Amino acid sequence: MAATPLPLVGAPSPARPEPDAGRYPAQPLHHLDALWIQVAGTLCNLACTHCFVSCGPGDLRHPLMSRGEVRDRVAEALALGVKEIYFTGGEPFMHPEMLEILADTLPRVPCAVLTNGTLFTQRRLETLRALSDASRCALEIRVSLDGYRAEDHDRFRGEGSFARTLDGLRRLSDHGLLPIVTVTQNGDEDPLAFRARYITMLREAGVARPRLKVLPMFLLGRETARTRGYLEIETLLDLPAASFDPDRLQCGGCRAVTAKGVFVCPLLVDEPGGRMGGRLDETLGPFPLAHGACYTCYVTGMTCANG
């Protein structure tokens, strides 16, 4: 995956006026694939420095979705053909009833938890392995990691974190549940070294097959005080017809919930005009990539999906 461009110099611009649609690409619904749940909302035992919906100890700005209403958006959204479903926050393992939402939605459909690794006890983890090993369907668990020494990643998720997410990642890896490891790259450090560092990194510490996702980092929530917003420049605005590819992003095969609706990715829930409506049939139609994250992940070309 391409590194994230440098940042720019300059100051961010003030907050962007009403976009023109009509001179934003606008991003077509191929096939509604996947469904990203913000089943704990904005609720994290964490508060990150670079966290793009500025989760947080009691914050419930998003509040947590009940089971019966997570069940709800999965039996809409495989009625609409989704494939797959993402689990994510804040962070999933603060929401009480997270094992059982799995228990729920596992046998009719692949799932995946993005987690900080941090909560893992040994009965969640026996759950989860059961809950694996039961399902036809894969159940993934992706575990964040934000650098291959501790003082990087404490940086950005506060002191003692780097431990305590090693260790969960071992006792995953321990439990046979394989977790995907995504990393932020925050400069031009080969892609290739990069990614040495941490399989390197990631052996050594116990971690039997690891598995790694790169990610750039968005200039969203609390990143813009940590370094800035998104400049001027930094859009799709008039982007060519001819120069646009309607394949490249993530948006064409997905839509994300929380208890405040529907919106167009998880990336988006806190942007003026991410959400969508307040079903899943509403959404279905094309969105005009106007914000600053449309611009990083057309550039990366990344997906949040696992692959």
Contents of the next structure:
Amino acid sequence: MAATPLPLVGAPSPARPEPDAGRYPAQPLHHLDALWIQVAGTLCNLACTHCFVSCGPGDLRHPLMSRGEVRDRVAEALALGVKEIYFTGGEPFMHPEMLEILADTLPRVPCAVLTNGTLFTQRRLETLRALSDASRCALEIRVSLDGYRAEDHDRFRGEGSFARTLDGLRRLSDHGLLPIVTVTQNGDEDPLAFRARYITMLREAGVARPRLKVLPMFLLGRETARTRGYLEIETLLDLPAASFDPDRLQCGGCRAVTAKGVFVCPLLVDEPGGRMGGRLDETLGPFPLAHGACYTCYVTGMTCANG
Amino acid sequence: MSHRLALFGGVYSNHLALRAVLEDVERRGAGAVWCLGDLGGFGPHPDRALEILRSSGVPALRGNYDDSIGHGRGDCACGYTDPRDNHFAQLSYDYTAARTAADHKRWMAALPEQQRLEIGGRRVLLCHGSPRRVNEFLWESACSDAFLEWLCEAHGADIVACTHTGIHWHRALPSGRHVVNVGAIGRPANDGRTEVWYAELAVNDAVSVEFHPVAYDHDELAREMEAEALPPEFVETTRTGWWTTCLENVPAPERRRGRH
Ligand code: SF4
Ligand code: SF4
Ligand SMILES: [Fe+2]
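Taking the form predicted alone as the starting point, write out the structure of the form predicted together with the partner chain.
Every component of the complex follows; first up is the chain already shown.
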């Protein structure tokens, strides 16, 4: 059952005053800990109203990456000493060769797959478990939820998607794949209570050992049409060098690749200024934190990585 | 000629396990022994383990816990991200900070963060979390060979030994380098056994690593923890060998091997 596709808005973030790179803090790349591979490009079976890369059915702005292309990117990253690989889209399991790509990659490097959890067939789950058992490297399956109640989640993701995602989580759990549930929190609710609410709901839904990762919401992609984009005051412009902590941000340890090149981080693959080059070894220099999203990262100290 | 080095970490105030480990080390007769840090947390009566360690003369590194306690910081800086993990970490941190003698705190604050040794012509780097960050978690399943090779290369080491995660492992890298996580002696290794683990590194023509389980009076420790009103979740871990808290940073394979 497909979710009702929503119109593809894909509004860019509002234009900012001409970025004067020198006036933004420059984030050095300390080491390539994480490579994000947007393996499914912008193709997704859902079209969530808050999707920060505005993905959806038939959307090929960032095309699928071929198995060979992924293999080459992984090899480039391994040569740089990468610690772990994250596969994203769109929806990675929309890629017809996702399992083969994991079979190529997982023997050499820990992998995480970020999925909406609605496309797990029995064969896929069995293969994922077998791949995980056969490797010394961790396979993490991350599934996002946008509320602990169906009505909240479905408002973002389309009618019926909460039930399908929960079903996917339960079956991942039954296969011992211990999914990480990613949720967004922007309010001031007590973190312990917030966590407990999700954990209780997931246990009741049959997810035996739920794991939770909380992320802030980014005002990017389709979210800019749902709520708003970044304001001019939400900026790191002219942040005094002395108060800039170069160890705080994930872009000190990551890069992202799509079929269109290498980007600074998984958040800015669709934003002006996010692309840094064609090959990974061309993108090891510092990055000026000129985007509104950098403000969210800095204020929250968040990382998209598992840990 | 073979050089043998006993390495342990994560004492977590487990004075009964510390005594048993030191006896085991003595019995096996390793040439040298190092403690890789994290002396407090989790267990009861922090001063007891500190007194045993200091009078043993075993050299120690300053783990994140020792750095925090030693400098009077607000939390243990273990690097947990989950609110429940942080909640339990804070309970034991506040307990430990309130019961550690000022003299021990000064001693801890002055410990070195890392130590380099040259053994049998190989450069050994002892650290707490990783060579680059005192509270980095090096889990076996979360580190590619490529990353570990880079870590050794970037820090000029042929052998890196660390602790901090609480689960021991050893990787012989394709280049001939080695990374060893020596595990923890304060808390079982989430393997359903009540023993705790330390590592013995032997360097001659080749490098080999052996992990030794050490039994101690864990029932007595559990009773002391209860008498000190430490969280029942911690006591359960001591009695069963399964972790009940600080689980959210554990990668899927290590967590799958556990019960919670
Ligand atoms: S948020 Fe995820 S599931 Fe939703 S449209 Fe974007 S990529 Fe697809
Ligand atoms: S959005 Fe965040 S991760 Fe990306 S470049 Fe800006 S600060 Fe770095
Ligand atoms: Fe530690």
